[in-house]
Amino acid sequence: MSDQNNLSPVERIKTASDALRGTLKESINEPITGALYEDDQSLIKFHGMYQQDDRDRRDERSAKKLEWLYSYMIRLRLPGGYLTSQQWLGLHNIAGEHSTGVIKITTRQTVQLHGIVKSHIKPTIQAFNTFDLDSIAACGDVNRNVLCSSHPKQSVLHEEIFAYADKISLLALPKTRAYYEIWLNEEQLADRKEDDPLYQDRYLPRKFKIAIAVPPNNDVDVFANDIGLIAVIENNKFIGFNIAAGGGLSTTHGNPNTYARLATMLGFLDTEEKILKAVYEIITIQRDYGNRSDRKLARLKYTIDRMGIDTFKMELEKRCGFQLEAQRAYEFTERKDYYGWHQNHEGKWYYTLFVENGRILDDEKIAMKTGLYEIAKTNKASFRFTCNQNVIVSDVLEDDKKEIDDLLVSFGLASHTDNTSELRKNSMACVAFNTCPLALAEAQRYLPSLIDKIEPLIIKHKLEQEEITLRMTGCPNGCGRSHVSEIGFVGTAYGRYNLHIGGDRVGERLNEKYKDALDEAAILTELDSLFSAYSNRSDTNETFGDFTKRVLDSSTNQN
């Protein structure tokens, strides 16, 4: 079991929250300060939410011995990435009232909207409540928004497996009571005495993240996940899942305790009954052995390491009551979003639109928020988001989709993600500044710009069709996924970053660091050098990925 000595402050704060109601009602009312109770700086994670500050105005408002700019994020719980047409058109103008407008898709295939001030959190809420959307454990120490495999052309049975998401999302919820009262104004029982034997009054140690991938496409990065559940087809029926675990790719810069590490597969479960039961006994396991003292090595990846693969199977089939039968085969062979359009097996139509780093906004460029407005305007397709931060028009009937498609034309939507190059279609940034207290570099306001001048490269070299996967986060924590991308940028100071290569096309495989905190010249100096070598390789079927490993692997053997 986990030490219960030396706790982190974290642990103490949870335990006393009275079920993660702190004094959130007290802190939200204070006129004083834009920022809550220290203690509520925590628990307000648990209802979807983080503080924040305009990293931009600290110097300024500091020099005038003024607070910080605080506001708030909320992010949604949306399994799978779903909202119908009215939801959409719900989000689009709470965006506009409460946030700074701007609509984020997130790599965990939900929205999230920045810049709500504090008095404007509880109104915010209550906005999304009437749509029937909540942000319950979008964040904190619990499992976050359940990933699946999210374009319906994937298989035949791809809503019975992203039916999963919701059972699995519902399955993992924390039961407090607290978010209805704070937020929604239920009335607090006097008597009341909410059990909760999956989190307890602990939670877990750390975050925990669940996705599901549908074969031969792994859109989700099933691997990067604690739990991974890979759908297995056969004879055009769904049998099963295989079932991963340990996926994790946060790590901290001069730790070397710390790593990414993608997921081990356990074995196959061929019931509803029995998937579902190895993802509770999973987070079980993982509540009741995870380090609760050190949090930077609270992730299950560290848990099953210390404990041995096979000491960690024994325990989940103790609790689960049954064994798990021997994995099923299955096979990977891309890792992408289907852009433009596609028909899936009843007919409907999908259009996968690009959406750069995730941000939904007009800008000079493009009016793209207006767009999708105007297309959840006709009520005739519903929205569903990617985990690689695009939207895909959904559920389009035939009859529909020229008005759909002409809508898609006359906002410049189309030829938007027509004319946007490979390179860029396959990148991904996390937020980082101005927002993100954790981020040590720029990435989604920066990666476009970089992208401006890799392109040419790309061009130089005649790589124009390779659908390279390229990745930034603003700090080693991962969220941006750029451990598992063929190219990845990670921050380690303000216009510096660790460049990374080697990973394989499919998410199968990490990358490993290649170069230490370069600044623009340098990356462009080495991609230049890396391109020209690729573009002249004698393997003419193997991925940039696959050719950067041997260059790694030559390097290594050379030394």
Ligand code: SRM
Given for the second form:
Amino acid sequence: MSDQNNLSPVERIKTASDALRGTLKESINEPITGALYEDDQSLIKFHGMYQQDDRDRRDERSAKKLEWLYSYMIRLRLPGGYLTSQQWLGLHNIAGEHSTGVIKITTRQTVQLHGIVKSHIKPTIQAFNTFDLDSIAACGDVNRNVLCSSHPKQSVLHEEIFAYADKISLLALPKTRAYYEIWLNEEQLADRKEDDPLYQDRYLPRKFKIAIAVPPNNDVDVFANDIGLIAVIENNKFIGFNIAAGGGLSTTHGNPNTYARLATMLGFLDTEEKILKAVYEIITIQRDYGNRSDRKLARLKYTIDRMGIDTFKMELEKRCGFQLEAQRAYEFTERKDYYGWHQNHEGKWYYTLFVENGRILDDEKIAMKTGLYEIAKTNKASFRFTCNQNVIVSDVLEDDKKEIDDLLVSFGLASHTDNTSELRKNSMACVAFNTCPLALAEAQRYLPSLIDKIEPLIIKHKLEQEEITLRMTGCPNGCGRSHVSEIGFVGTAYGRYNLHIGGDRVGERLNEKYKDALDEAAILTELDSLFSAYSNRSDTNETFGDFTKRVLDSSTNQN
Ligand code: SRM
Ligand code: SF4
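Can you swap the form predicted alone for the form predicted in complex with the ligand?
And the full complex, kicking off with our chain again.
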């Protein structure tokens, strides 16, 4: 249990918040500042929003003795990452009216809008609400957006499995009406009673993440989550989930007590009742045993390692009132998005569009945002986000495929996807500058130009067909999941990155730090030499990640 005498400041804010209301109503109407009152800056996260400032303009603002340029990021709760065409049109218009206009697909299958000024928060949330969209619990010390393998071609049972994302999201939603009162003007009832048996008044010690994977594709990076559910399909029937717990990728430079960890397999469960009960009780264990003193050590991965996996599992089975069965066989063979057109078992069509680092906008190269808007206007497609920050134009009927394809072609979206290198299509980066307050280095603004320089090395070493995963994060929090990639860049300071190698292709092995704080020239030199060695490997089926793991192991053995 956590040390009640030494609680972190956020614990007090949560319990004193009157079920996440705090003074948000007053804060939001305070005209003399673009910021919120201090405690409300923590609370607003539970409502799916972050207070941020434009870090590019901090110095200029400070020099002029002006307040930093505050604005807000809003992240939608979108279990499984699905939008109807009407919701897409709404999102497009809301982005244009209230934010920078960029629709940013996240690594957790949802979207964020940035640059929303304080007076626009409420209109934005209200506009989303008219499209049946909300941002409840998209951030904060609660369960976040629930992920599910995106592509319906994955399995004939996709819809049945996909439905669990919604069920779990609802199961773990906070019960407070605060969101509706503050943002949607719902009247606060004098005799309201909002018992929240799951979160109580203290919520969780830290953020909590759940993902559902449908083998053979681990596109959700299931082992990077606090709870990972792996669908088990036998004889064309969905028979339950293997359940893993304790994944998380963040580390802190210079803090050896922090580490990335992949979730540990606990066992198998068959019925819906048991699956939901186990998910619920894992959350209650984390609520009761998680570290509430040190937020750096508060995620479930540390709770499990402190308790020991056997004790943790015993506690889970005790709380559930049943035992987990032995895990069932499964195999992941890929983790990528299926670009281009694919058909599912019902004959519907799906087009996966490459979106570099999840940023949907119109620029001098491509009118992606307008193209997708025109597709949504046909009302003949829906949209699914992937955890690799791409979008799937979905559920297109055979008779409508030509119309949608013509739009993909005329807006250059098809050629954009077709003409992108494998390396770039398997890359992603977190947001980092200019909005992320924790960024030490650039990520999404820099990775495209770095890849421009890596691509010639790929060509030089004849590796164009290799689907090497390359990921970049602007700090060691790992939002771009760089710790589970074959080439991982982790920002250490402006223009400097640790280079990680040796992760496997499907996300079942963490990579390891190979070189410290490299600048661009050093990155290119290191990659040139690794690519050269890799292109001369004897086993041509060996992936870059497996090859570099051997390089790491052999250098460890020599030391
Ligand atoms: Fe993240 C904090 C962006 C996925 C680990 N993350 C942040 C914040 C909110 C910075 C902050 O605390 O003020 C970033 C906002 C940047 C901005 O300006 O938008 C941020 N994280 C993102 C997104 C948008 C990256 C992206 O480009 O897609 C992803 C949003 C996901 C979503 O829709 O919910 C995002 N973050 C992740 C992931 C990947 C995942 O979950 O699959 C991780 C690593 C996995 C994990 O949780 O261990 C991740 N983010 C963190 C952490 C470290 C948590 C920890 O255990 O210590 C922080 C910092 C924190 O919580 O204190 C963080
Ligand atoms: Fe910000 Fe770091 Fe996350 Fe990138 S990894 S978005 S820099 S917190």
